[in-house]
Structures are given as structure tokens and as C-alpha cells.
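Below, in C-alpha cells: the form predicted on its own, a single chain.
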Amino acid sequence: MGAAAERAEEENEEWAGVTPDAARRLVGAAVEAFAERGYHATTTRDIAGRAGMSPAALYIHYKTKEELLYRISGIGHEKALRIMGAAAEAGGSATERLRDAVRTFARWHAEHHTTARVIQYELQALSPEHYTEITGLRRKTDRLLRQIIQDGADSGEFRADDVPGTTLAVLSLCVDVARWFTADGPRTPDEVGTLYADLVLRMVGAPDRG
């Protein structure tokens, strides 16, 4: 399967959830353009026009442009605060569950980078009721890793004086990859989560795995 083959599977998988197609067309449309062009340069017909639609059909399934980006902004924070919640409540170390739950997150902002890139850099955009639903999204996930390194911590494996500003620092340290990633870099989504699991825990001063 080429690149380009892949890159469409998996952003059909990315907005499966999205009914019906012409949804779900204009939603892949949106995120390409708002990736490229950025959310205010970015109009409805652009993203009828990609879609390969009218931009009067896009009106019958998002009243507005800024619908659009709250459904893209809800779907890309649900899946990241599924990621980290299932690696925070998974078995194990403190130290287990950090490796986990960075290597899955910075893994998905690298698969997913242009989608990414949309949720975490358009987020101003957003109205004053949706930015104050999908940043509650986004304190849950802070919370979520926050209790990890508060747990290594606690119980010796990690040192932590300041976890909140650890918390930040690892979620800022993931999220970036969306702003550099390209598929044809010189490393795989995989080969970042794993990089990006190493570099945290020895950050945190985990016990090496030897």
C-alpha cells in the first residue's frame, strides 16, 4: 500500500464516527484546509470545493464554518483523552503507565499530525461556549497525566518537585509533534512515541528497565 493510500485509511478510520459521508467528506475537507491555509483564510466554499461539493450542500450538514472546527476539535480531544485514560488507569508501575502514555499519545499527534495540528493550534477560533467544552477535554487529559507523575512521585520512582510544571512540559513536548511531523520524514509515528517515552521518563528520572 503506497503512502497515499495509507494516509486516506487512516483518516477514514480518524472520522468513522462521522454520518453521512458528505459529513464525513467535508470533515477530512475542513482539516486539510484549515492544516493548510490556517482556520480564518480558510472559507466554506475552499472547503466544499475539496470536498468535491457545493458550498450550499455544506449547509445542510454544518450551519457554519466554525461548526466544523468544533467537530473536528471534539473528535481529535475525545480520542486524546481516550489515550491517556486508558494508560492511567492500565496496571502496572508509574513508570509503565508514563512510557504507555506517552509513547500513544505522541505516536497519535505524529500518525495524525494534520488533524493535530487543527485542534491544538486553531483552538482560539473556536466560539466562547465550544473553547469552554473542548479545553474541559483538555484539563481531563492534564489530569490524567498529571496523577501519573504524581503517583511516580509519591512512590519514589520519578523525580518530580513540580508536577504540574512536569505535566505541562511532557503534553507540550507531544503535542509539538504535529508541527513537524511530514510522512516522509526520517522517522515513523512509532519511532517518535518510542523516542518520546525514552526522553520523558528519563526526564523524570525513571529507573532504567535494565
Second form
2 protein chains.
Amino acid sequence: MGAAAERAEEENEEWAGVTPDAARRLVGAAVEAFAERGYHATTTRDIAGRAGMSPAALYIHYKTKEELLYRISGIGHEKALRIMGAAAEAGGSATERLRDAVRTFARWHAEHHTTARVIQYELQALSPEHYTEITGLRRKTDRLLRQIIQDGADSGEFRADDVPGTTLAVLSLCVDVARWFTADGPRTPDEVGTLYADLVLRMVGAPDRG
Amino acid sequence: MGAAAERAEEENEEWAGVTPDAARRLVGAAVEAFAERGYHATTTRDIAGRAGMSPAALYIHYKTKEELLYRISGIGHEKALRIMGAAAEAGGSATERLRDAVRTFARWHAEHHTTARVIQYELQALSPEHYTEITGLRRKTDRLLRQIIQDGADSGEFRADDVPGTTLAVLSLCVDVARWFTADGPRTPDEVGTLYADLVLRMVGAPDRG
DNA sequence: CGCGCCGCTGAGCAAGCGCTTAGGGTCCGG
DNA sequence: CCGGACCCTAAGCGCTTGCTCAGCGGCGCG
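For the form predicted in complex with a further copy of the same chain instead of the form predicted on its own, what are the coordinates?
Once more the chain from above appears, this time first in line as the rest of the complex follows.
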């Protein structure tokens, strides 16, 4: 997949997989509201209102308000996992793979900062069963990144004394983009991605032009 | 102030300035509850219960639930500002000041991760006036760190092409410690501090032993 | 002992919450 | 024209929320 196609898929209707139309409008409205005010401060009346429906319509498509959060979290974390997976499975040196991983992962968190904010900061509102299911996806993403960093440390490309700690820091850095990024800020998602990729490569002591 | 005294002040009753005793017990209970469940998911009955009082007792010491959050945010951000200020005003090279700033700032976010979580992630629940007041403190902290990095860039100690972007990343890294850190994890707050200081120094391209 | 002070409680109010239910409009196959 | 499947709404139920208020009990003081 070329860069243009890759970008196109990212831009394409984020919730295209959700049908029928009314259900999709509801996820969109819920993401907006959850990102703005937080899950607990958002009312089902607000979500339905943003989607242009009466409060009762929500319950035709979702059993509870929590199910909406669960669906959003699932789709979002699967997308994040696929982004990290694409970078991990690509060929090239550990340096190249790490650069790609951080660039695309951070960029996604900026581009889709409303969705990212919800899936990264509202997890604790999920039911215990849903919570453990979603954190499972998260751990998979974590392992993919750790393996890249481990590869670089093994091959001598990176100087990373503490691989799990470094992985944690890199992931934390990318995820936190969702907290501070705003579309009207001075940086585009692309710029955030390349800046963060540069910073992280230096953090792991990769050679300047690897 | 020596390292031992510095540590002692950090450890000392975090809310010592809050009197009388009942009001202090309430802040403690509120921080615990807010960090665990979030501001909006926490009830005044829960806060009062944790402090060993009836729900009505809360309103003798605080006008509203939001005032509790405001007090916590104020005290917490002032402490964070003082930590950053101490590192910024200390003598030494930019490298030494940056190491100290990141080490103590990250360590505080780990050590007091419940307080930190509340003051960093529940800000949007504040009233508009309180919100702008608190973000003012935050901007001061930001400026102190940016100056250190700017100094290092000017003196040639650091290779930081994008000083504001790098500052943002460093601050984001330290703040996000509050999100993932738990006391029962594999790392002590001290270890987090030194790990993060090392990572950041490499991120800004400081010489290995500066 | 009597008195006032003050931190606190038990009971409860108005409002807003998540969610339910009965029923209406629209469409399609016959 | 009918009949039912599909979405949707108006109304509202039961409950919890942030917050209030009348009054109680134990203390210091004379």
C-alpha cells in the first residue's frame, strides 16, 4: 500500500464499519461528546441530540451507554494495533521500523485526537469484562513496539539499557498526544509524527541517519 | 536544601497547609476518589464516607464539590511549579539543570500519582474561571522548562531544532507518568526519575556525560 | 450547673440521570 | 386496500445526584 492509499484509508470515514446509518451517527456523536466532556459527564440525551434523534432512539441501537464506549474503544484500539502492526511487519532495520512506528502512531493520535482521547483516557468507565478485553488489545500493541526496540538493542543499533522502560516511555509519549493536540494548534499531525519520530530515535541512541 | 531534607519535605503530609483537620481529611478523601474513578463519577457521599463523615459535613468546609477540585488543583500545580522552579534556578550547565528538572518532576508525578492524576487529567471539570487560573500556573511551569532547553540549544549543549516542540514532548512524558504509574509496579519513583532523565538527555542530544 | 458556640448529623428536596414503554408514521409485498 | 416489519418519538418511571436545613451534642467558660 502506497503512502497515498495509506493516508486515504486513514482519512476515510472512521466509523464506516458501523451500520445502519443511525448507529454510525450515534458513535460519531458519542465520540465527540466523550472527548469533550468525558464519559461520565456526558448524558445520553446529549449524545442523541448531537445525532439528531430523541433520547430513546439510542436504545434501539445500543443496549446501554457503556456499550457505545465499548464499541468505540474496540474499533479505536484495533485501528491503533493495525497501525503498529504495519510498522512492525514492514521490512528494514530496527531504526527504520521504529521511525515508521512512532511517526504513524503519533500522527494517528493527533489526526484522530477525539477518538484517541476517548479510547486512551476513558477506559476505566468500561465494565470489568470489557476493560480486560480492551487492555488485551493494548498489550498486543505494547508487545509489537517492545519487539522493535528489543531488535534494535540486540543488533547494537540502539543503546537501550532498559527495554521495557523505554517502550513504556515511547508509548506514553505517543498516547499523550491525544491529550494536548488540538486542530487549531501550530502543528499538523504530520509534523507531530516526524518530530516525535526524530525525538524517539535520539532517545534510543540510534545513529543520526540510519 | 540537601537531598534528605528535600525528600523529607516531599514526603511530609502533602496537605499540611489545609486546616482544620476535617477539611484536610476531606481533601485527602477527595483526591483518592477523584484519582480512582474520576471527578464526575465520584459522589459527595463517597468523599464524605471516606473521610468518615456524613455527606452534609462536606458543605461546612467547602461550598461545592468543584471547590474541592479547585483547591486540590491549586495546591498540586503550585507544588509542581516549585519543583520545576527549584531545578531551573539551581546553578550548573543546562544539561545538569535539565537532568534535575526531569528527574524531580517525573519522580513527583510517580510518588504522588494520585494527586498528579487529578490535577493533570480532571482540569476540564473546573469552572471556566478556575480553569484559566490553573492553566496559568501550568504555563509558568512550561516556560521554566522551555528556558532550560533554550539555554542548552543556545550554548550548543543540546541539538534541539524545535525548542517548543521538544519542551512539549518532555513535559508530556513526565505528566503522563501519573496515568500509568502504580505503587505495585516494578519501578520505584526514584527509578522512574533517573530513567526519564537519561532518556530526555539523549532526546535533546546532550553529551553522554555532561 | 447553665449558656452559647460550633462542628456535625438525619432527613429530605428539586433536578437530572439512564433507561423503558406504548404507540405512531412509513414503507413494502400481496 | 391490508398487515406487519422497522425506526422512531413522547412521556415518564425509579433512582441518584449535589446540596440544604433544622436541630443535636459536647466543649469551654463563668
